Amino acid sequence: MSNVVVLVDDLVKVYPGNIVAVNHLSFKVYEGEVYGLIGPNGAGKTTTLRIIATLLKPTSGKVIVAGYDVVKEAEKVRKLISYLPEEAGAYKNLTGLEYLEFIAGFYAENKRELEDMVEEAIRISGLGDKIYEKISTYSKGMKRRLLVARTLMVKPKLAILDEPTSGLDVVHAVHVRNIIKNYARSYGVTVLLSSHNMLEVEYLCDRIGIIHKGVLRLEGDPKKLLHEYNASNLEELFSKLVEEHAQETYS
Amino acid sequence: MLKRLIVKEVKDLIRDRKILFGMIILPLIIYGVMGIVVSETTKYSIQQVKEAVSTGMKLAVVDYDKSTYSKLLIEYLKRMNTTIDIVNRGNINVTRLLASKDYIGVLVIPQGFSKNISMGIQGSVEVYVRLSDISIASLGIANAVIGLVNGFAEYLSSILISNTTTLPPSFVMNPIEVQGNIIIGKVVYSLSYISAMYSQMFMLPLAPMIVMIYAASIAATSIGVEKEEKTLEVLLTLPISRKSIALAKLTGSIIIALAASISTMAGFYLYMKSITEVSTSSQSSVGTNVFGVIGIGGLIVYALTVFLTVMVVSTLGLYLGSFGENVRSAQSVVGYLWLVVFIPLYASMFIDFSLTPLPVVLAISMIPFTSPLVALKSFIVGNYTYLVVNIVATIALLILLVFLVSRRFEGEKLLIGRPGKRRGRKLGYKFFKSF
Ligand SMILES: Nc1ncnc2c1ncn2[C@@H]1O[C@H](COP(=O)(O)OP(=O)(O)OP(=O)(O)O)[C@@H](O)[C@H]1O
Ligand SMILES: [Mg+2]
């Protein structure tokens, strides 16, 4: 079997106020794979991704990224990951270009590499000449594209993308999806993403995990799952699962 | 890596016009305008004093000499359109006398005044003026009274010159020495001491105070804005240590604050220059300026203490600001700083170290944020114990704060912020909860 890049083992996260966001969650993401976490609002997707991205500390359980513990070896983990938050902004007083250069500087080993990264990012973002303007003049979608570009340009071992295409129009969403897919194929970047868009997940992900109330309900190849559960699309499967769960909790 | 972050911090701050204006341009304007205002009001109060003098001043003269020249002085004063009460009783308490009627000033002519002058020795006159209102005009009155005596001295010179040639010229040119004194409450101060203290007491704490408040709010903003603009999450996942992030934020704010301190000092220098020019042109002894009193060394130490204080306040601003969820709430948490910064500063401004018991002074010296003022007082009083105590205390606080800040950046609370159930509670609660 190929290498495990993300190992989530019996993960629990309780927020202050006794809010259980993640409840004994376990899953693995293998090298070069695109893994999608899907689930309804408040399912615990963002919380899980933030823990993997070293931003939050698990209440219990353990998370290992490429062999490093996200709590004890957070700094090592940060060198391998690139994280796109669900809701993110960029320094609005900088221009798009300056922002990309700023970020690339943390990853690039020399000037040449930095320039390559930035060039790549400009291509991914599709911002054109807008890249020379201040971020404060960007639309929401433009900002999102800039941020997706900055996350991918560094070609991390693991890209963590929390709803990567949220707020993008159809054309740009397709563009971004193709780039993500391409990155996984050509550069061996492992991608862990969350999404509400079932088409996106079906198209992009090698495997998906459906979580609900912090619990993993189902996991596997999206196409096989559809076949197994006799559903025509993921949306149907998803609704089935959530309803099922609701009935379980009632009875 | 760290350099990248610092450059970003500084760039980001400088591009914000408000900060640039507030920190670097505003102090120059404030001091420039203040210089003009002060020099104008000084001119005005000199005018007022002149008018008061021309309409007649009410003075008491305690004449222990009762001889030729003291009588000549009294006659001269009467001719100068003043109302004179001559007090000839034995031992006079000047403070009580000054308070007894509404005298503007009391002149004391000591015994042997005339004898000295006739022998070619400077005769001395003590002038006492009560200071009830802290204004430039009241110092002007003191100078006006002294001016009267100086006028007499000139008059006396002309008499002496026409009468004799045997007396030494330096004496003839300067036959009377006037000792100006200011009474505050029951304590007598020399006029030159008070004049020097005046400008310092008024202006010097104001300068660092402005910079301090700016520094604190800049540091708080630097974290508040990351939360508000949702850039913090990305920043915290970059391959840099959390300590570097905190350090870069501090350094960024301190660089801005330093630029502001320099600008403040430049403005302050201009300010001092313009008021010194006014006072020297009005021939008064108010001309003593801060630089003269504390010297260049004192000024450097003062600037260093301003910088040290700015560092402490920036760190505190960053720490407190990290409890806010956005720029506005970060700023409002920093608002509490005014309490902690202003009260000690204000108190130490009015407490006279030379008259306060040592333990109390030491206790006051321990209070942070007062360093610049304590530095000045130490240089004026000539006792540096307070300053050393103060600087040690301040550095200790700085270390504690840096520790607190780095602990805060290390944990996840910086990001989650609000504790679930207590949503919407006062920020103070969150602040205390964090311990
Ligand atoms: N800072 C916080 N403090 C307290 N509770 C939180 C916090 N953040 C999230 N939660 C709670 O944790 C649970 C999981 O939230 P999370 O953001 O992980 O869900 P999600 O799956 O990403 O949802 P969405 O699809 O809406 O983005 C929710 O019940 C939410 O209310
Ligand atoms: Mg989410």
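Residue numbers count along the first chain shown, from 1. Between two forms, the rigid core is defined as the largest C-alpha subset superposing within 1.5 Å. Because the structure is predicted, anything quoted here is derived from the model rather than measured. Compared with the form predicted alone:
- In a rigid-core overlay of the protein, residue 166 has its C-alpha displaced by under 2 Å between the two forms.
- After superposition on the rigid core, the Cα of residue 142 moves by 2 Å or more between the two forms.
- Relative to the superposed core, residue 94 undergoes a C-alpha shift of no less than 2 Å between the two forms.
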Given for the second form:
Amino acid sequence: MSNVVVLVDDLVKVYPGNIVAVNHLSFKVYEGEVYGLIGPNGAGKTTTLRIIATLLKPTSGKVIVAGYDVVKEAEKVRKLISYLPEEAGAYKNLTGLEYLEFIAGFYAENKRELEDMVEEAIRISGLGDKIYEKISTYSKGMKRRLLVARTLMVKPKLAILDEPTSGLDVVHAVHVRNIIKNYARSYGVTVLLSSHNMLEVEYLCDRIGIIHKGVLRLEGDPKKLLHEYNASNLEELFSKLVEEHAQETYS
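Having seen the form predicted in complex with the partner chain, the form predicted alone:
Coming up is the bare chain, nothing alongside it.
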């Protein structure tokens, strides 16, 4: 078995007002795989990713990234990950190139490494000459491509992507999905992503965890799960799981 990059063990997150966002969640993500957390809005996906990214502290349970505890060793974890929030922004008054150079400056140890990172980001963004234009002129799809490239150019141990194609049209969404898939395959970058677009996850992910109301309902290889549950797609599978849970709750 490959090395475990992410270990989530009995994770609980309760917000003020006794709102349970994550409810005793456990799963593992292995080196080099694309793992998808899927479920509807409010399922606990973003909260889980923010805890893994060291931005939120859990109420209880533990999360280990590449051997480091996200609470006790947060600084070490941050050096190994790259995180793309759903609502990430970029500096509008910079050109795409200037923005990439600015971000690469936080990671690169010398000028050559910085140039290599930026060159890689330009390639995977697919923005061509638009990279020299101000970000304020970019469409949402162009901006998202730039941000995905920024996240992956540093070749992190773990890339955490929250709704990577949120709000994009089909053309931009397909481009971003292909970037993620190719990058994971080419460089062995481990990818943990969340999405409520289950068809997207079916295309991208080696394994999935289906979350509903903060609880992991099902986990495994998407194709095997579809076969096991006699479902034509993940949306149908998810609906069956929700119905089963409702029956269990009220029986």
